[in-house]
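Let's start with one chain on its own, the form predicted on its own, as structure tokens.
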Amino acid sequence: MNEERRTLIKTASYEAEPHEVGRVLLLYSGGLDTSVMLKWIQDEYEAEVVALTVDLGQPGEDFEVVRGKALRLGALDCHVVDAREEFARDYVLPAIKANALYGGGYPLFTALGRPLIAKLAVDYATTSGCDTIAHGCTGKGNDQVRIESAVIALAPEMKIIAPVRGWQMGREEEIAYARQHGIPVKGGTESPPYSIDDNLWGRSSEGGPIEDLDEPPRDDVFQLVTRPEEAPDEPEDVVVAFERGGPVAMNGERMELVALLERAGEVGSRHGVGIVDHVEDRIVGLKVRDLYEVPAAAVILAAHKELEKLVGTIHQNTFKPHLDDHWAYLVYAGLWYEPLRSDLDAFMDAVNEQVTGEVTLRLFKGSVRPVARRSPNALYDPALAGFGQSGGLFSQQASPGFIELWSLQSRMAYGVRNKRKEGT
């Protein structure tokens, strides 16, 4: 073992002692992080390394090519979890209800996705004989916060490395140690430069020339989304049906949730919707500027919120949204175990028990808006919402009494504002 590697300056409780680890197991996603990991865990810690590979819909992934590579770098076994239900179903389909947006345009597929894999990654530790997990995210990014959070809720006892935090290897540092010990380069050194992460809720794209605020996104940067100027010159309408708030059907189509939010992606992608270029707040203390693609997410939580609001009373709908908010920051911070998330889960799911009809979406060069929308439990009544209607519940002639008394409050501070200034 590197002698270097022997001194730890821990700073939390869960992070392991090298003579702490026997046998790690690895988040491994093929790539070239990952990759240098498995073999420098095995030299640096003398430890065996059991690989663990998710699915949660990364689209042109070939999951046994990346087992094959694991198992060729030296891990005992590399488990390959089709993830992709369970991740619809509990994780973003919660997310759907709660109108998840962070900041205010990223709909939290990655953020979405990690605690997912911290619980996959405790499950299989714990299957294989582990007592440490590993993880390839960075000391900057928002990622380590949220597995790391999770790892230790989950199961306070298991240890935790994180080399890419500590390594101090740098892409070009990382390909030489890739050359030195024949690990092939995924994409060789000539790709575009950008970190990325994807599953079936969206795509992201951060570094290199993206972090130039001055400069738009290069069109090598979109890999998922049509750019909108390519998209077709016709609009498409689209309606999503939804059932207590989870979507059902598309264009009269029932179909799983998997599939349903696959073919929202696909014709999303298709008239170049859902993409985001967004500068964000990183519960780390950074601000950084993120490139999404979301199409699946543009077009169903378009839908949704049109819904919602149509079954909505006016003080459901003015108060949800506070609501909403604080779901998508506490799932961003990677707090998903906060009793406060799962608090919100309830009341996300009460409010939901009424959101079901459909929603026709206009899907145009890079634009979705509602256009048409029913449902059961609409609180409209076009008897009523007609000009000059009146009748059954609602009366004209009340009218007068009703607006005396809305604007008593403010008619008499208005009164009494006025008199001070006039010192009367």
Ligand code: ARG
The other form holds:
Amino acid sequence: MNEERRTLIKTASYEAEPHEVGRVLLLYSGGLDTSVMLKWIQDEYEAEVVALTVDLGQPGEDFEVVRGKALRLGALDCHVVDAREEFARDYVLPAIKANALYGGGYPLFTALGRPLIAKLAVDYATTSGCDTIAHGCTGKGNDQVRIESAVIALAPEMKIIAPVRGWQMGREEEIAYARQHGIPVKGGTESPPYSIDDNLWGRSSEGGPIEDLDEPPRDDVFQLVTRPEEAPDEPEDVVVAFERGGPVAMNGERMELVALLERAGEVGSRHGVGIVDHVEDRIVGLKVRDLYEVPAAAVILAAHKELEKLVGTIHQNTFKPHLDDHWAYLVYAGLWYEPLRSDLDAFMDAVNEQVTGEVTLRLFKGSVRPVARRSPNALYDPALAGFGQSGGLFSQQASPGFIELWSLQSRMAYGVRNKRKEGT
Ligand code: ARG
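Having seen the form predicted on its own, could you give me the form predicted together with the ligand?
Full complex below, order starting with the chain above.
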């Protein structure tokens, strides 16, 4: 057994001791880290490995290639699960209802995907007789928190290993290990030096030159969204229809949620919409810069917010954003199974019962702007809103009386405080 690993100190009860590891369910992406892990676990633990690859709508991924690679590296089996529909319905839709943005800019695509990946890991580990789940997260990120919290909530008896956190191989050593074990190492100098994560709700890039906060992003970061300056010179209007908070049609065409989110991503990308340069407070204390490409979220959230505002009262509209923020924070922080999250979902669902209607967005060179909206539930009466109008439910003559009462306490307090100042 490897010397270094034997000296690792176990700090949580769910971490696996080497002798407890018989068969491992490995969350496999096909990238370098998890490919090295696939071999390393077999060598170091003398354990069997079953691989699981989850399709959350990563654009351009060939899952058959990923599966072939896992089998070639000695996996007993590699399950490829198309979880796009479940992801859209049970994770992205609640996020839409909560207008979910962390730190004012990050629509949580990675954070939403992790609890689903963890749930599938538990399911497949159980059905394929695995005692341990392995993932490729480092010890510095949020994803380890999200995956492990979810796994141990669902399956307290499951053991977890995260080799990247402990194997103390540097990048060079890892590549050497890969070459030595016949693991293809792609890229080298021609592929951009970023750490990428993506799914149908967005794409993130971290690391390398992005870590220079005082430098603007290099163009090679953006692989999804057209650079705004290169976007079409003509604006495009897009009509998004919602029923009870969920998007159901675009430009009059009804679509399943996955197809609709893909379509929103395409049109947003074309117009340079959804680029976010975000310095983020991670759960583990670090501040890190992320470059996000979130065209689908930029389009759908803009439309949803606009419609929600039209059907909500002033009280709902001032209160809900606080709960939206807290929902986003819990999900960001890896607490998908925290009951407060589902309590908040009940509130989100209740408000979203009214969110039915259509919003027209104008997309142009990186901007997305609501230009028209309509809803059978709108709390809007054009007869009352007009300038010169009076009568019916609204009497302009009543306004001075309202103003006198409305401002009473504030005026009184202002007077008291100023008198006190004069007296001293
Ligand atoms: N900063 C984002 C988050 O914490 C994105 C993380 C991307 N994950 C990754 N393994 N590259 O959710």
